[in-house]
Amino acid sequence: MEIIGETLRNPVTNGRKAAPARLGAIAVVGLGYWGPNWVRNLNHLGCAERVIACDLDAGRRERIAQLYPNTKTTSHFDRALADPEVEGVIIATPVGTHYEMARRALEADKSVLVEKPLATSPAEATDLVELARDRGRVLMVGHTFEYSAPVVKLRDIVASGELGEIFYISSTRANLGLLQHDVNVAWDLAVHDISIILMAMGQVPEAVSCHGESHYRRGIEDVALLTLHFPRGVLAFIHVSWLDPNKIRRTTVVGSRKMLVYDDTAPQEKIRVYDKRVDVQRYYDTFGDFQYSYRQGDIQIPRIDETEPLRLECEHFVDCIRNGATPRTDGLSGLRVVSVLHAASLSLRNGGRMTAVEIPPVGAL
């Protein structure tokens, strides 16, 4: 399966220093759950002369106006697109609207950041990638965890070979709520784990199998288990749920030499590397001589200097617009994740049958 390009392994700023010039204006569309966090970071960073916040709900607009008096609010998306000073648009609306709104922004010659997932199908994601390329605009997807210091550390440890040959990855992301109305739990929560696992593995799985069940809304699964099948027999298990009594954000990477646990809910020490493994006696004459030995070594806790991932993501988007750079989580990254989710959806509708991950070709890149 396709090996993910080097852009995935670049540092957040691709080694560049941020240009001092501020952008003319950035528009944030959607002020529900996540949009206000974008408005907050844009105001604190001061990376644009103006910040425009767009939402149909008057109460949400009023709240933003009270918190950030210098932010202009509007209910008209078209007005933001028609503003010649708007250089970037951040779309934080419901998933079903991502494609249409991102396409309209790109057609208006704006660079676009779309919250996860990029679109609801590989065909839509491919269209956005090609349109952004044709228009010469930045297309970025909000895979926020790829800007998290612990996740970057996890990727670096895996890439260094310290864990040895990767056997499998197990990830759990569960809590009580928030139940979504337009997408199931895989498209809402597993999208995070898929982006993290693809980042760590540096490649896309060959196939996916998925089981899930709906308990409250017919056709919208609130619990799901995905299995990602990578080359050389490497598996990744993802358990996601909106119906768990505990908030769990944990990823375990098991290698032939060491094992790593990333716990995002831990207040400190989010990454722990365990010097544990199973060894098989190399030579033996009889079955009675055969035995396993278990290594129980030290636990290493690497130092991690954390910065709010969304702040880094915000800075990166602005820097890419200024310099015409390719984002770490570019449109192709979004397409890969959407293609995995699409295969999982097909598997879910077919009783968990293993389904190939097919990534549509994107023009002549």
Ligand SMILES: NC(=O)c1ccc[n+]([C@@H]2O[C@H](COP(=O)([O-])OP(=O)(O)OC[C@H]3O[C@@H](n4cnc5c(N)ncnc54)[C@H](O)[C@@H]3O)[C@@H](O)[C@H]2O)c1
Second form
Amino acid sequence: MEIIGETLRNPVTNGRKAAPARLGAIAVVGLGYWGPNWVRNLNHLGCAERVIACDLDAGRRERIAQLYPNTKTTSHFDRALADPEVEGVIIATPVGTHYEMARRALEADKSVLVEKPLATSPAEATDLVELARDRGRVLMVGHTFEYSAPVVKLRDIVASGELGEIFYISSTRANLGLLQHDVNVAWDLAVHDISIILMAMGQVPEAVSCHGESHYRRGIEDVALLTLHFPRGVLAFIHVSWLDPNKIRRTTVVGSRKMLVYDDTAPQEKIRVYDKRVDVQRYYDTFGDFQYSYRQGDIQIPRIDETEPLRLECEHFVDCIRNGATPRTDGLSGLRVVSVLHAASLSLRNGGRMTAVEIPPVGAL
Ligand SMILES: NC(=O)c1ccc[n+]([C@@H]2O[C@H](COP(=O)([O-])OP(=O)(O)OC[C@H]3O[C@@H](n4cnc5c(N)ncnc54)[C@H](O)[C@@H]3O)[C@@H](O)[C@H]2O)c1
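How about the form predicted in complex with the named molecule, since we already have the form predicted alone?
Time for the whole complex; same chain goes first.
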């Protein structure tokens, strides 16, 4: 079992002299569905002198040029990498391209933020972690929900012990679409739940089992059910689907003292803590006396001040580049999530067999 440690300062970049307030330039690669959100935040935050937006598709570039006239667009990733003022590169291209593009950016001595998931295999993810360390550059992964205030609250409540001993977690992320071409629903959607659950548990599961089925694209499962097996019998169930009539984004954490429900689709009051549990009478004289009682207490709704998670993520990436800090969602965090997904894929191919999660060693950390 691997315990996830506190954020450490990057030993490589530690001790550099303080960086200037704004970055020279930052490049966003991939302007499809998600990349424009990065361009929007970078422009609004004004944290770089220049924002460069890159996509192979002329239509996507034109759209960005219309929305953000100050943003220079290009179809050439290499040109962005050759620009000496570019200090950070944000990669929001399809998953299958992440490793290659991140590697090229790190080799060009740029700090890199790779959208989730970091790569398509633990071996690729490990390689990126090692390369970033060797080059003394920031490697961050876009586990956006780890920057969401309700998720941070969930993590804090679990860590405070208020829920008691955690029995199990159950998470559903379902809606109709968007069917992906290159990755299955686990690599597309469950990646969010895995990152949330690892953050809440502060550890990596020992094993995973996964069932799924593809109904539209051969070999690309559009519905999947993952079970993460943590030490001491703690289970986390993740149900993900692109084929559900309703948009569901709900995580339930069941503890021995209280239970918590996080509903990300709720317009407000996303977290509710239920003072509900099963009590077992400690002493009884005869078997007839033995009984459970069900506590039905109050529901608490913690106050949560929300800021767009991507904005916080964007600020954090820029801060990490400027100050040489290790991101909250660093390359190792990306590697852990990819290792869980990899074990899930192996399990899926083996009829749902329980499969150990193995995190490859990262050389001399
Ligand atoms: N963090 C989140 O909440 C979140 C949400 C959605 C998507 N994502 C991630 O963002 C990434 C992109 O997803 P999407 O839905 O926007 O995909 P998309 O297919 O809509 O867009 C990808 C874009 O990348 C461009 N592209 C592909 N190869 C390129 C190359 N070599 N050089 C330049 N441009 C290239 C394509 O032309 C396309 O416009 C994925 O990794 C996905 O998992 C993250």
